[in-house]
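Take a look at this single chain, the form predicted on its own, given in structure tokens.
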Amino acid sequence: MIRNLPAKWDLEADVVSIGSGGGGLCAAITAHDNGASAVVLERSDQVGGVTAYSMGEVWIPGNHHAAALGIKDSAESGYRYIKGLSMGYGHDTAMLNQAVHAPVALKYFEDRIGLKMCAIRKLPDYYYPHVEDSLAEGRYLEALPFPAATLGEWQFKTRVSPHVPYSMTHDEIFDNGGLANMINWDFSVMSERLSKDERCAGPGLAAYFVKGVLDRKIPLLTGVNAEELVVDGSRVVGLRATRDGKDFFVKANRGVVIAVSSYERNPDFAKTLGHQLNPVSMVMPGIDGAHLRLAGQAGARVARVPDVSMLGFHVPGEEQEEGVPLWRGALPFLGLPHTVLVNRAGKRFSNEAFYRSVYFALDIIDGATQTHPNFPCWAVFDSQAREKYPFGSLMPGQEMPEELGTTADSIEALADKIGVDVHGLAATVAAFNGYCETGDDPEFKRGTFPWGALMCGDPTRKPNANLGPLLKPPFYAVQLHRMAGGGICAAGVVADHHCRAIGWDNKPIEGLYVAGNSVARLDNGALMQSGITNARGMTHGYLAGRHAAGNPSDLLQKEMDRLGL
């Protein structure tokens, strides 16, 4: 029992959202539309959160856009897909809750704030066609280009992303040959969009939610850092923040919604909660686990599922805010033709064109040697790859900085330079080149996942978009770093189906809600499917806002009754 009420409050609202990503913004919008006053607090000087850093994909089975295209799907099918791939780490009710409410939340925001979405054509589920209930297209959605000038004074306070081509839609990217063939894109479209500041991908999605808040005149305060919750007995009634170096007390009559993403910029949390050693991060510096610090004060329970490990690299000279190095994800480049990923033995250890294969393999421990045999690791490629394809921000044909990687005139010399087993790497490249001749990778089935062929391959190569031999010197090697999951974390706060934080007594903590990446991923378990994260933020915000405003959804119970659960 805690009682730490201030002598006076500096601001008051029914619902207080901490964090200005999709979860916090959607909670404020929904609470307002259900008759409650709301306010959004943001630590940094820019709004949009990790939502704005993403590719903007929103993965929702059973959505109405797919239905309009004649694609047969349902929320129940999506639930079965997630459940089948969760490996038992998820909770059935949490998975079903997300499945049944995501299509409803999508339609709600389209109707209420003018969110404009469309289905991304040709983009399949990760595990299509290998898993039952997977689909070839229809579940991935993206926002139509958003005219950022309509944000007024907030136009340049709303984040854009250094990681994604935010002036192009997915369909335009795919129609121009995919990420691999960036050099062939129609840059006149990109130029026109940039000149008008029409935003696509994550920056566009976040901007729609920011506009929804602004249109409702919901206060959106930046430079406000939440320090601790204010609790009256067993109920959260507000928070103490700091603003301009002074205490700033905000009263929440109906609830506080914590939606601050993950903890990956906190090395201690990354190691002890996420089991990742010294990961780098692609997100903004403030993503340090504030949700755990805040909710922990009120006794919130924490749960974890398997990590979303990634790999990344830093192009010398590239920085993001506050002089922090800009780390880029290696995902789109590892599965390109003329490229392999190898460990210190010089061996491939995964399907480079399917990051779920790569990143689970990183976590393997050899009990005989008590080592991670697949880390450290290197991307190895030849001059054909440099002539044809981008590598991070390096365009085809652009010279690779010496600080980024190592160059040699033979595979053997390259292995010797980077400290990898010479015979192992030579044998690996020789075997891989043979697979490229046949178009079949018998070791790791590279190129057999359509998602990987589209996102990590060259669709112009036949018969396998992900295979191409390493033949042409000079050869290159880039040592890769462990990277946290871009805001997607292993551990989070446990929540019920209304997104109320749950205590260690398994009871809801009155007045405390969580949304987005602050919530334990019990609604997908061991599975990560791109687009789930943005869908979770939108759905959690919708559910938390409704409940806090006194209008909770009863859809989950109806669906459980229908399914006999």
Given for the second form:
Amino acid sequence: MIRNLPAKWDLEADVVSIGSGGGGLCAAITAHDNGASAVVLERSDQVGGVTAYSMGEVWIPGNHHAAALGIKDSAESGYRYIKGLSMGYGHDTAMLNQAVHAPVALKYFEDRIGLKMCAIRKLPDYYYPHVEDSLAEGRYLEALPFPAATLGEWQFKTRVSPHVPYSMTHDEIFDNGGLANMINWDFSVMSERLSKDERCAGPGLAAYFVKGVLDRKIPLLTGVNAEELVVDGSRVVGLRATRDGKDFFVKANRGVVIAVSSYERNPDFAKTLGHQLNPVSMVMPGIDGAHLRLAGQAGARVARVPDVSMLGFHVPGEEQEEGVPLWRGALPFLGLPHTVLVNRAGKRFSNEAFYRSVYFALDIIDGATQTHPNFPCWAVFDSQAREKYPFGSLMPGQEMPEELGTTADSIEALADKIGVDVHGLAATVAAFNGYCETGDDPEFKRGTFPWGALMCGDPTRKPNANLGPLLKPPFYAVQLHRMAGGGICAAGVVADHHCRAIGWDNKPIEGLYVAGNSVARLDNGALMQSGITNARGMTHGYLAGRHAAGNPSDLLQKEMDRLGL
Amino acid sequence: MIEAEKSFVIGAPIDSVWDYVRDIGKWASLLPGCRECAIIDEHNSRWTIKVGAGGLVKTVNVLVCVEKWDGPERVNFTYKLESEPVVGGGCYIASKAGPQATDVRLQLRVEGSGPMAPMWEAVCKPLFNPLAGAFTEKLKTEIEQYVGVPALPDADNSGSGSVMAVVVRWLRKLWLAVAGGNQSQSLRSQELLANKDKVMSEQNKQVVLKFINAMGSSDGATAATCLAQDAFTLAKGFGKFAGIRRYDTIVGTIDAFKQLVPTGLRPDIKSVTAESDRVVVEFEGNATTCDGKPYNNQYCMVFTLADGKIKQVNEYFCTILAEDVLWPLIEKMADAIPQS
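Having displayed the form predicted on its own, please output the structure of the form predicted in complex with its partner chain.
Now the full complex is given, and it begins with the chain already shown.
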């Protein structure tokens, strides 16, 4: 191990979190409440991380909110659901560890920091009802609206999301026709929440954790960029950061927690670790693999699970911050009625209403030709879709900007304009329109996933929320870009059940912890299910904070004993 | 519909206030986030505004139509977002509150249209009042600063046969001869609070030094590249040289200066201090006039920059020396140029 101690330290705490998303904040709060001092370092000028960018869903099987509603569920059932869908790419102990600790961590933060959560009604697991141990509702939770004014001077330094309607709760959205039917939403609620700055979704969730840190007077430092770990020859004892262009040495008596999301803003890492070629990204420019660089220095092991590319597009005139174009995820719009996703041959290649299906198909390589047959690809829709549904921030009825999409009076003319096989697209649309009449998509089973009907479809449309013909000109095509996972990624640092980083010798690296998306996804393997990521961040923070403060959890061992594993 | 009304008193006579507000480009420059204002004609302009809201920065193009320029008491205007179904309007109402005070009322409204109108209004509502507030606050401050010293009369409307008018006419004529009267009608402006970092200060410093050197060698063309289109210099003091000079006059003066001072000013820079959007330079001249007299004035100039261009220069120099040495030369030259 290296030895690179500085002559003097600029700041000292028992536990030092790098990153101010859910993972870093939860680790600091838990460490503090277990008797350790803590500090949170953030590279950018805003706190909340990718957690604040998210829909704020927290997916926890066996949570007490579902129980209070009389929904029958258990952590063990959740474990079986994940294990089955992980396809063997995960580690059983990692999956069980997450399953047993997530409900406990949830309760812990509710009790300690005033986090207020509720079950999202009617939102099913991704694979419901197709696999055992899936539920129609009860595992998805979200935060109640958070009054951001209570953050004081941190109100405007706590991140909000350009991607989600964070002034509405899921229930409010679903009660008025879901994401597709924005046209029916109650905007008086949105107006009031925006005026009062009451935040829902990811911005709300992140704000609760920021408040927890502020209430504890845990120092929260922005503009501090972690450059390298400081190691004393046997354990990690701190880090060298830079602040205002100068070195800033932070001593960590008990541990450093790296919780800096993924590497997707680093194109080389995205290609070589994620197998994603030139992906665009919806997260902040700073999400560039700092965890790999830092933990790699201490010999941390990296692991990868099967993961997918998403799809995105850019609406002209939108920037994430000055000079950084904003990319929006295409997920919610591909499975809408009157919309199909096609490749160069003009053919559909997936169940557009279930993004796991879309994205794995997207990355397929045709070995005969060494090409990606399904990329590039285009969302194709008609003016019925345009009249009724949003497409990103393009609102129903708003004109299609030339920079975003191509417009034509017939499907054939559209195919010709975008360079897609004309006969192929015409045949695809004709067949699809036929499926819309029967309400059954025999090719890709569109509309058979209740989650996709609600999140990627028009739930008011009968008999199939995800089917509607493309009939009414003009027709539109939007070419989609390969997009990284919004912080969710294939590779990460391997951690044990206390979230200690593990070396290539499979031994924990003393003094080094990882949390959230920085952790290799061995706790879910080939599966991803929205809401897992926020649950992981909270749970990892809880576990790392406890262990670093000298009060490690023994729940996993107890559960393994109980299950006879 | 969302409405806002702001009332405030500007410490300036109503005619001076009008002199400022009748230029739509000035309105645009006061709006936080306004990056560009292209004047289409007397009534119409297209503003490009960057609005930070909801976790993103959105560029919107706004078509502004002044329906009635009814000065100095009233301006009625409407506006329309180019790509979003949002429209609005408002009016500016001014009344005399005293010889040095003007009551101003700004009424503004915004309205969503189409099927998503309630959403557009919900989104606009929290932005609208702070934006209107920031705008009015800047309007008041800028006008008070603008009229804070006696303004140099414009050649076009001075009407008087004052010496200042003669000088301005002379300079303008020279400038037109040099530059052919070409001037873009588009102006750039930017949020005052932006670009406060050190890199920007350093860049600003370089722009200012380039400007002073160009001024010192009577190179109007180079000096012009350093100036924003709406730049003005404000010579402080109470003598004949005090007052405001705008872009074309500034450039014209620099070009014309070599006739007065063939050596150039030959500035010897004593200190340069740059901080956020400001650069302050102390320097001394070492020049000889066309009639062989030394002209070694001392200067302190406070430059305000935005977007890499000089917006304003507050000039402090010995106006007594300037009047003694330069004024007789200017009078002689102005007399020699036939009136057009």
